[in-house]
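Consider the single chain below, provided in structure tokens and representing the form predicted alone.
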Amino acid sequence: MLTQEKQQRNWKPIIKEFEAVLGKNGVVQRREELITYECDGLTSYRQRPGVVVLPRTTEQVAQLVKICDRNSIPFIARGSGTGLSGGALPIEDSVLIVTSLMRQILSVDLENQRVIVQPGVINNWVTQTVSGAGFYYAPDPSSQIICSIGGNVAENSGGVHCLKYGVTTNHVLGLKIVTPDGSIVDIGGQIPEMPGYDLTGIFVGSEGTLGIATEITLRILKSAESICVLLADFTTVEAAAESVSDIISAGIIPGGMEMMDNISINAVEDVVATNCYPRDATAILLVEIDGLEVEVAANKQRVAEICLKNGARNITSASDLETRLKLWKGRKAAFAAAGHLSPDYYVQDGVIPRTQLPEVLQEIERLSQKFGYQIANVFHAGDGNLHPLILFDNSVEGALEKVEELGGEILKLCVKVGGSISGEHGIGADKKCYMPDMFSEIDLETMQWVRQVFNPQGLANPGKIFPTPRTCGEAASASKQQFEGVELF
């Protein structure tokens, strides 16, 4: 019945009505122009959606989002565009809500410690704008200078200092929604704790399946009183990674720690040149220390001993912020630096308990090996999160599927030690037939009830996140029967 109706749709009339509310410059419908829409940043599905919208304003969301539902049209929001699991990816004829130009940064309150903002705002921009005074905001995606906050809160995005301080939903006091019948609602609040619902902890994360956040207010921190970083480099990965649990076990938690395999810290030299990162190093391992002058002072010294037991070959330390910042250039432009390595790569996102690190690691070129794809490993090694990166030629026959493949077995390895399909890129399009590996029938039918209260037609952000059997569970199913009772170690 769907496909009949989008069949026989007649755009003309509600093109009308876009246009009525956005003007003719806020409505972009040639199919040309639509060609930019057709995928976020997992570039390996593309689907070109039917219209795109630009809102600037709350009300210009809500009615664009009226007429959708009057008119049961499925509608996707997007940001930047920036997202690795295809959540932005359109279907067809569907109306693509782009809120690229809601970027003004609404109210900025350094006494009780917020900002609010719209969702196309920039991450980084939060930062700049409350520097000046000693504030900033802390989830910080490798893709900071691009990625939106709208697009934040629907992947509960992370990033470089979530080990120490959370992820986006720890940073989001309140929000103003539209929901998908059209309704303005505000949930949360202005201070950490509301009484009621934690209708905010359900909102962030939810992958614009649950209605499109347009205000946002977000909780800034007081920049500490130092800041340290320290690189060491290690002749083998599992040496890094056992100083990685042997860090958090002396009772330290950096504000952020990565690791690097020899193959990214190779590619970001060639990019980006820090000049920083030794290239023969099979590892490196990059912490931050902040706090208190002293406190710095006393960790610093116990990280670099930590390190040096394991193996470290050198330690760098920098406190200045110029240093501080060259050293995180190379991690922070790790992903685009692999583009230079591979015409494709596919990278995948899931999270380990950190002991088992040096397993998994060792498991991952296992794989690798046996399905004859180089994998360059980047991840939040202090919490365990895990972005693999597997180097392909999509335009070789069947390279995708297999890429595919090998990313899902990477996936179940993580459910199997004990951890998750997903620690910040979301579940989108890419993951949705993997979510029964982590969860029972009961869970799934426990989180669409959710989805159903606030979007009844199914109309916001459909076919992302959780399986449906045509697509996928019968595949997931099969291959959840196939893995249970194999001892990977």
Contents of the next structure:
Protein chains: 2
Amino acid sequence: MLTQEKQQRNWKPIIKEFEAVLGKNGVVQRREELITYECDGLTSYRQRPGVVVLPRTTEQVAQLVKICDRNSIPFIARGSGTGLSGGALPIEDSVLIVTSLMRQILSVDLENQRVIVQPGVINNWVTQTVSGAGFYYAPDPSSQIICSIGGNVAENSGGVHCLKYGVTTNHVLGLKIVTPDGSIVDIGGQIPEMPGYDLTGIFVGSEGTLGIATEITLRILKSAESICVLLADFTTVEAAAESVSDIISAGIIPGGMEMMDNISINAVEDVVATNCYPRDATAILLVEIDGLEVEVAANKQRVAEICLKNGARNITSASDLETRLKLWKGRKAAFAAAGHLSPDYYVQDGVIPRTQLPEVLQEIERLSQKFGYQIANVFHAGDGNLHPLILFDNSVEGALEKVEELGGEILKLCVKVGGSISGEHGIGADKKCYMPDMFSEIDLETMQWVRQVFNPQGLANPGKIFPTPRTCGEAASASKQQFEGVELF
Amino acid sequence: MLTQEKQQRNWKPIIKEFEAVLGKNGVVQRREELITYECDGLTSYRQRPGVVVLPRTTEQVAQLVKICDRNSIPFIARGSGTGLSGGALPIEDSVLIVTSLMRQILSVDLENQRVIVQPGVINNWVTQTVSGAGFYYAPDPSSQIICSIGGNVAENSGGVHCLKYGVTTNHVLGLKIVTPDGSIVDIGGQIPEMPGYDLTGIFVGSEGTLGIATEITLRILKSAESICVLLADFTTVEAAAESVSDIISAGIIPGGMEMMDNISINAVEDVVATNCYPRDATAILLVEIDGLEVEVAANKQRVAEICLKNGARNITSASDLETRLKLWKGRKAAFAAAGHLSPDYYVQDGVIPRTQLPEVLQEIERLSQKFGYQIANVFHAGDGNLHPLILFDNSVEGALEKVEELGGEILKLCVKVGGSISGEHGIGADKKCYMPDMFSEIDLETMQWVRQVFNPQGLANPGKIFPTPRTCGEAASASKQQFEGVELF
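Please supply the corresponding structure for the form predicted in complex with a further copy of the same chain (the preceding block corresponds to the form predicted alone).
Now the complete complex, all chains and molecules, led by this one.
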């Protein structure tokens, strides 16, 4: 392949402008310091940004974006960098606007159940702030002790409790944003019933392509009077899946309903030793029920009956906080534990209709054998949101390519049964090539009308979400060619 | 005022094109037949359209819109015409695309809890279709026996049960739309977790300015095991309002929580004679609780205790369907009953933070006395969505202007206390002048970017939602000048 020597941007005058806004400490430009920022949670793609800036206020973000706009420099917002689809992946010669110094909780209004935060605030700080008064913030990604609210907004993050309470978009009332031309705009508001177009809805999940959120008004919920976690273990995946369907059909909406397979069970027992998960179970279900005490007691009974009817061997339950946390501990550590099973793993994120669970898991097992990679399954069973973890060794030549191809096959399977290529991790750089599997050309074009009008220069997070060129190939390897200047590790 | 004789459009060749798509029966052009279509539920503005067309399929809608686009003719979509903000008000020489022949329920998928309908389908047909199997469609505007799902989508309609279950946007999974250039585009999908921009969210509530929905995928919910309605009567508005706050603060989310004042109570007793509403009460609360039987029993107890603590004189409750319907009957008939109190009434729709209820109701009473018009208050107390009904006689010269001014004062009051100028009836033609009270110029401009890109010729429902000219006056009367060619009745 021919590579052309590309003219590097002259950063000096730009950096001077940035320093005038932020001071010297707010600008990171040394090559060795920039390494930290060359990828997010999707570590297989890496690209060093030209410069990193660390604003503290909306006004500063607006000024930085104006500098980029004036000089036609692409910019990418980044929170904690835990995203799993490469949404915060820099491109060559770009500015990375990092929100990790924007960590103020600006207002807490318990009476009206809302909290206003800066984008760098960590997800579970919100709950910590209001839990004493009996409130919590519902969306809870596995990374909640480190991921930022700004990143959650960009990726419309989900979590274990989104089955009952919805994903991030259901919990954002309003936003102050900096648009790609550096204007400061308020969208949505402090109450849900805002007239006019729902710009908040379109901004949440837009992965930084429509601007940067600098103040976020979140809805907080009243903590439930009572919570109970049930753990049911099964000898077949079908029995566990059937139980999930039956629980929902019975009109019960658990706070969370998670499934783990035998590989995952053993992985977490090896690493965090909950001593709660039976190592010989083919699958376990974790069902959290919340509400009034009487309601929880009644639903606990019904869930247990449904699981037993479907062949559960044992059911453990816990209502006290300590045991509940112990039961959840394994599930929360599942991704980390997978790291102990093999040198590397690749998390996929797809959605299927709940009713297709047994067939899809069988097909994933078939793909696992065909490609020769073990797959651990850990997922939000209640809403059909799968997280297959493909285990592999990245030091083996060509392994990543094969694993990506396998991941792609799983996504296509999700689409084939009427599901989606992303449940809660976004499209980012990683999955844009699969968008044509879900949307026709005209559907994708219509979405891009919105991008075009917010982001006419194309400077805000270029190369994410939408496939370019539109005819990008079937194989995952084809998608790599789209990342100009992105090295594949 | 000088009026210029305007050149009328030559409809003949256009009508020929429409007839080629729909046949002669699908086109309404006789002056006397067009009278039906000259206003929607906001009867104070009237304008006869140039021609009315009645398509049956998506393809036909697309062809009609293409004809309009090619000939630069403004077009307005209309469902059942029950909207209260003039969203379906024609403009002069426009085409009204009426969806009342698009009344097919296209698919019912109980397992995945979704129904696909054409836009002309009546709201409560959806529930009727699935109720036998134990499901229902949650959004329930007062007009649900006549209003169309297409209209509900356009106005993002609410209803009594939206406190717990959310407004229309929370129940639309996907849409097939015809964009203003006549393209057919699918947005959203059959599952909630669709990647890319949330175009469904922005389309719902866009009042026909971004295109016409021709197929709508709705989420249906499992019917609750048990439902109970409580009626509590109070001698002061403050006590009723305090009870609303305390119920929500206790973490109870009723299916619905409605308040009616003394005028409304007597109006409905005069007309529908429920014999349940005490005529001497200053205010009543209707609280519907749904869920598991044990949960309903426990919450019923708690709600009753809270109301009694706040000074309720009596509490009646009903769990059987017949008595529940009887308790609701008066609330559902409240608007109609207001029509018996005076020759005309003007419904306002505003939102305030729940905590401001007593103060705002006092101020509305003050405005009522200042302007000299009686105001009946009926509203969704749980979410602070007010519906003051201003009683007046339209045959009195200048009365409507004064009433509109009074309505405007109420909206400004809502904004002043941190609320909104619209809860569930949309902005339409009626309220666009108040948009600058809620949004800055740049916020409004940003919303209009989206309109611009979907609707560059401005043909899809022109003159709705956004104020033009931007500097439109303070007084309601000023807003009238914006409706070129609209007669004010």
